[in-house]
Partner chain sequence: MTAGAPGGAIGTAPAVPPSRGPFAVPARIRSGWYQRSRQERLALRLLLPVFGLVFVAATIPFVLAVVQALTSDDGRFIGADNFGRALSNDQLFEAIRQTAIYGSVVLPTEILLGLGLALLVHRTVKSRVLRAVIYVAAMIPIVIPQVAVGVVFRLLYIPDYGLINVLLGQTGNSQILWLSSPPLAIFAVASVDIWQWTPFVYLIMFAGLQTVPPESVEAAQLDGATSWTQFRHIELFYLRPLLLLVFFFRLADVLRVFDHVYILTGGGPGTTTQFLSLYLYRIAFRFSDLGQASALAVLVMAFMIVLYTVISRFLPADTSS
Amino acid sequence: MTRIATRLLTWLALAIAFVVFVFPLYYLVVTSLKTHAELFQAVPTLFPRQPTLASYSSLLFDQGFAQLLLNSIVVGISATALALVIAFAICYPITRLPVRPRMRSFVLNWALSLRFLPPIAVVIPYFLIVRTIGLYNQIPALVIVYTIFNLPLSIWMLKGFLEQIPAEVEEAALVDGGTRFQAFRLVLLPLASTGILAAGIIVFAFDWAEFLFAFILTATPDSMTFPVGVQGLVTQFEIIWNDMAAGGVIAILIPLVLMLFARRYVIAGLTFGVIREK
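Okay, now the structure: that chain only, the form predicted on its own.
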């Protein structure tokens, strides 16, 4: 009886957790598919009676959110690629070359110090710097700021991946007559590709969801990102619930689809080098 009761309680807890976490997402999708008449009726419905994609069409094309979506994609990909390139350039010497432990600790602690302060504490100085150098309301400003804030995560993730690749594989390539660059390009990069992809997807998710810097450092749709545009649907006179729900679905869908397609690499990258003891 005790085992049965435990199993029932476990299933009950899982069912409650499923409802708590999944139902808001389900209702978000349902709301985005409802008509205005059905949305504002007295008794809310859990299923759209006449499903329509009018909210998505209105959001992306009539209100110009397609440009904001493109901005978010460009900023996310650019900042992610730049962060990974800089992180790899930092991690390679401290993990593959004979570097003093004190220097290695200094570099890693310096990377962590970039995230000691919350974004709200540095957004005003960043705004002043960006405006002074003439990058206000421009996409490169977001790329630079996102790169700085996600560089520590990139460094620490790539450091863990590179440390698990034996140095002997590169030494074997050098013994066979290859140069250091050839060993790096032909041996190390293919072995580290899983970890690089995993780090890239996670960093991109952080870039995609960032709101504060994009809200402060942009002013027009030419450089505004998608989350900032969705926030603008809350106006002084009304809240456009259908369009907000459609925007929420789109904002969730892109990183979710990316994660689903690359989940095998993300899981392999996050568990890369794990030591299993019997």
Given for the second form:
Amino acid sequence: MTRIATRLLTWLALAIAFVVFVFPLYYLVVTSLKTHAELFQAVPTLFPRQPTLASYSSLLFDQGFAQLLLNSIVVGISATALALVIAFAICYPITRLPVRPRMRSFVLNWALSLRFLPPIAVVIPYFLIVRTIGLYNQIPALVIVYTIFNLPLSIWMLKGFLEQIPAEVEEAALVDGGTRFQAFRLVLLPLASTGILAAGIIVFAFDWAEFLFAFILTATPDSMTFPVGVQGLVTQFEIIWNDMAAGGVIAILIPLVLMLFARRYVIAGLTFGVIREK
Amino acid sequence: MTAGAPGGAIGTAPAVPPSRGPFAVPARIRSGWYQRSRQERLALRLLLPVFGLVFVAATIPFVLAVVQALTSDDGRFIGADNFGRALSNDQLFEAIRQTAIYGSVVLPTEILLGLGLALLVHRTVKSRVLRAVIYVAAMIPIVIPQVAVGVVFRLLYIPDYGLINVLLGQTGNSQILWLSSPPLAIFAVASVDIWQWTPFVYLIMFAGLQTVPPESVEAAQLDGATSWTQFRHIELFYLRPLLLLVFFFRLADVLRVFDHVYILTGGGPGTTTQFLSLYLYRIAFRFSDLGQASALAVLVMAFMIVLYTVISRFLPADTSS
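For comparison with the form predicted on its own, provide the form predicted in complex with the partner chain.
Then the entire complex follows, led off by the chain already shown.
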């Protein structure tokens, strides 16, 4: 009897946890589908009466958020590509070639230490630099800053993936008369491609979600990123709830879809490879 | 900054004794370029230019912040004036105190709740499909932008439209002002953090529980171990390094918390949710006092370097080979 009672209680606890964690997101989606009229009901509704995508088109086209979306994607892709190339150039020698342990651990620890710096402390001097060299409110400034600040993650993820590829596969190519570059291009790169893709997805999602740097280093819709635009919807004087919710949904949707593809690597990414999901 | 790292992956460079001072080791052994193997030279040729570049790019802010903090707007050297002003501002200590309160609410709650949920799922949910569903569900809050999280909780906490007041039956004049009354605002903001990051703790703890060898659990159960003793004496042993890891990652995040707080309360009401990052933001970009802000940035970075040095001793050592 008590066994059944405890089982019931644990399932109840799990169900409550599930509702607490999922319901707020549900409410966001529902709000984004409501009509303006429905927003002003005395009691908010839990199901949209006449679901409509009007708030999405109003946001993206009438209010010009399509441009911000594009900016975010351009910044994200450029910064991700740059970070991956740089991280690979650093990880290849430290995992595949005989680098002294002290240098290796210096590089890795330096990268990890960047992860712990609060962005606000870093953005103040970057703001001064960017303003001085005339990159304020320019997309390249964001690309550079995002690249640097996603290097720790990129380096640690790629290091993890490269380490898992046995040295013998490349050595075999070398023994067969290939050059080291051929071994790299024809053997290592194909084997590492899944890992590189996963790292790319996760880094892109981080770039996409970044707020503070973009908030401070950009000023107009020409270079503003999507989250900065959404922030503007929330803090303006009279909030239009369904537009704001639509912004939230779009901001969430992109990383969410990407993460479903890279789900095995998310935890490894967030913990710098200390935890590996099977 | 050095956690003892095991050797390189391929081959092994001849072990070099660490230098114990400027004259301790003959220079020809330590740094002779041609003493190194061809492969090692290749490695350095690939590594050093790229690493050098990013190292400089990431270090410049620190140097520049120091310079900015020590000079006035017209470039004169003014010594420690900015530091003096930064440290004599009572609001700084107010910000530190509020950050500490926030952290002491958020960190224990997230860790205990996440650990509890992990144990619960680990013990009761055996179905692989269900576990996978929970895995993905737990990942959702983690991967969504904090700005969007701010939006979500605006919808729940705001007086006129917010669902929480409606659910509590508090409408009209008896509305609870979650985000604009001093004692509540900090907890409202903390609840958002808990919502977003408890699943992170859960995922790490759950992954950690999977590494506990089933044999030792079975043996303990044969000996009549209760759920609690099983946790206390077996599972906790395997989870301890992960708990430390989670604690330090979350601590770093608490010290940098900005996005969702900015969106929900903007640091208010008054200064109750003006945490460290929001305070720096205000000094730098609202009051445009870049001198004082740079001094603060230097102090924060210095503090984080010290904290990191301490932390890295406790983190699980570099994982390779």
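Residue numbers count along the first chain shown, from 1. Everything quoted here is computed from the prediction, not taken from an experiment. Whichever C-alpha set is largest while still superposing within 1.5 Å between the two forms counts as the rigid core.
J.: Answer yes if the Cα of M259 shifts by 2 angstroms or more between these two forms on a rigid-core superposition, and no otherwise.
T.: For M259, whose C-alpha is compared between these two forms after core superposition, the shift is 2 Å or more.
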